[in-house]
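In the block that follows, a single chain appears as structure tokens, in the form predicted on its own.
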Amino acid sequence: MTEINNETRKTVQDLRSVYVPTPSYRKLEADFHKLLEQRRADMADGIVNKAEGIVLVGQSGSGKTTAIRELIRKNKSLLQTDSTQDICEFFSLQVPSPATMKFVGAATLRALGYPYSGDKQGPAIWDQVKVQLKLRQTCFLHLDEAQDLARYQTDKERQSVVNTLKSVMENSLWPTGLILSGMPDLKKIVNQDPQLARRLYPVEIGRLHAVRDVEPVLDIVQKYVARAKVKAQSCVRKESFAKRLMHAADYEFGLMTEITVQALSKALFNEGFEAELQLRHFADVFFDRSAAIDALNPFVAEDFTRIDPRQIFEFDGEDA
């Protein structure tokens, strides 16, 4: 292994900040901006009206956590986002477990910086909710993982969650946008209630296609390369490769992505700035992803499309 240096260590940083926005995260910039504009120019006049928000949506490893990380970063300029200061108007928060309304309540009021009493009910947690949205300003509050406050529940339950979200987005002292990311299990709350689903624009993550895709997943691959300085063997230029790597990310971007940064930071971390990117980084990185032996690894075996890249531990035969 060749000396790790500075340059190396920032280069792979760098590498690993990197964002590729998709059609699906520019509709979700798109519908940000929008619904900020809107609260700012309601904001302008003293009008208050109910609140917008959105409802992002994707299978796990899709980039969901990313994007809204990313929407975040690039609008720093445009709302106060920092949850230290007292404005704070993009408020962000995973749904805890267990996900009933009145714990999920309680986490959000710890979040906002409001010391908790534990003895109030459901309703009365969320009445303080609202009033500390108000005292920090607070335009959007984003639930990630929101399809746990439908796990597990009936339907009437799941309407009173459907009516919890509604509250906050109709307040009529502080309406506050509501942006719900999550598992496709998500849009079960949000059909729910005809009212909420046309409250909230909907933005969906979609699966990587083995064929359509080949290319894109292609120019994306030799972007990194070539951000990372470094060159690539024609064997992943090629269509079969790609096919390798959206299987082996299971048709997931954000993990195509992740993959490929991870393969070039074991180039660059093992031969430095003379690497050549290989095939053999990506069955690497698969090995310590998953501990899958070659005949099960989607960069080595030869009838790939038959392994579940999400299983780790996996062995072709009996254990011993």
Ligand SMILES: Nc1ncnc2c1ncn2[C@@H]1O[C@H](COP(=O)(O)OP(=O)(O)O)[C@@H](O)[C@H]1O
The other form holds:
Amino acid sequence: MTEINNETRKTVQDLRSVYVPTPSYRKLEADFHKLLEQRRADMADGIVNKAEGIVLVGQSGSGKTTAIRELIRKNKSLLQTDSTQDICEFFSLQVPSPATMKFVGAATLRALGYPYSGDKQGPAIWDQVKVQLKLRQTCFLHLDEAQDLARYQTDKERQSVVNTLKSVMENSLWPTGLILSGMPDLKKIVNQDPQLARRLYPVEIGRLHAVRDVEPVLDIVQKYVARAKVKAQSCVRKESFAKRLMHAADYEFGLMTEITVQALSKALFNEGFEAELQLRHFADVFFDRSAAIDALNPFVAEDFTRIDPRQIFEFDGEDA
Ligand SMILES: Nc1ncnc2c1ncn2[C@@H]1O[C@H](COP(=O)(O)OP(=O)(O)O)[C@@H](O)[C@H]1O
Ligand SMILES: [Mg+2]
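Please show me the structure of the same protein in the form predicted together with the named molecule, now that we have looked at it in the form predicted on its own.
Starting with the chain above, the whole complex follows.
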């Protein structure tokens, strides 16, 4: 391995920081702007009693968490997002497990920076949450992994979670718009209650299509190659390569970009700027991630479509 110099490191960091805009991201941002404008207008008129929100669904690795992070990063000038300040208009947290009303309420209070003593019951905790949301002037509350709100719950518990979420969006004290992101099961929770469904704009990060997305995927890989300022072998411009990459990523957009960045990082770390991106780099990355033998490596195996890339994958400790 050649010495890893600063320039290589910086390039890899830069590749990791790239956000590739997608149609679902554009819808997310457009919906968010609509909600924000409505909110500002209502506040100017002094009529704030109902808020609306967004529900963002996609499989694990599709890019939900990253999309919300990008949304906040890009819209910093439009809203106050610094949680160390008194006013913080956007808070984000991950739904805890088990997702009972009490646990979710306590986690929300902690995210809001409020010292939570632990002796209160669910409804009292949520009253406290609403007081804090008003004090902090929070317009949006983001709950990530929100599909867990329905997991291991009795029907009664599930209904009380849904009612609580609604009461956060509909209350005369200070309504806060919810941004729920999670796996496709989240749709069921939202659809279980028509009133809740009506208040949420739906955004879905769909899976890649093995035929339709060949060109876009090749294009994205080439853009990453150009940004890394390295060369690429002709095999990574081929349709068959795009199909292997999509399959290796289980047709999830985020995993596709993640594998591409890792393959380029491997090329850069091993060979520096003289590197030429090759199929082998992708195959090695898949091996690193899965320890799969060649026969189970979508970049190597002849009949790669029969491989289940999820079975051997592990993504950031998330359930895959
Ligand atoms: N639009 C994008 N552009 C570049 N990389 C992305 C994009 N969306 C997701 N990723 C990458 O994909 C991976 C998975 O994304 P993540 O947001 O964690 O997915 P999810 O929350 O849906 O499980 C991360 O490494 C992330 O950096
Ligand atoms: Mg996530």
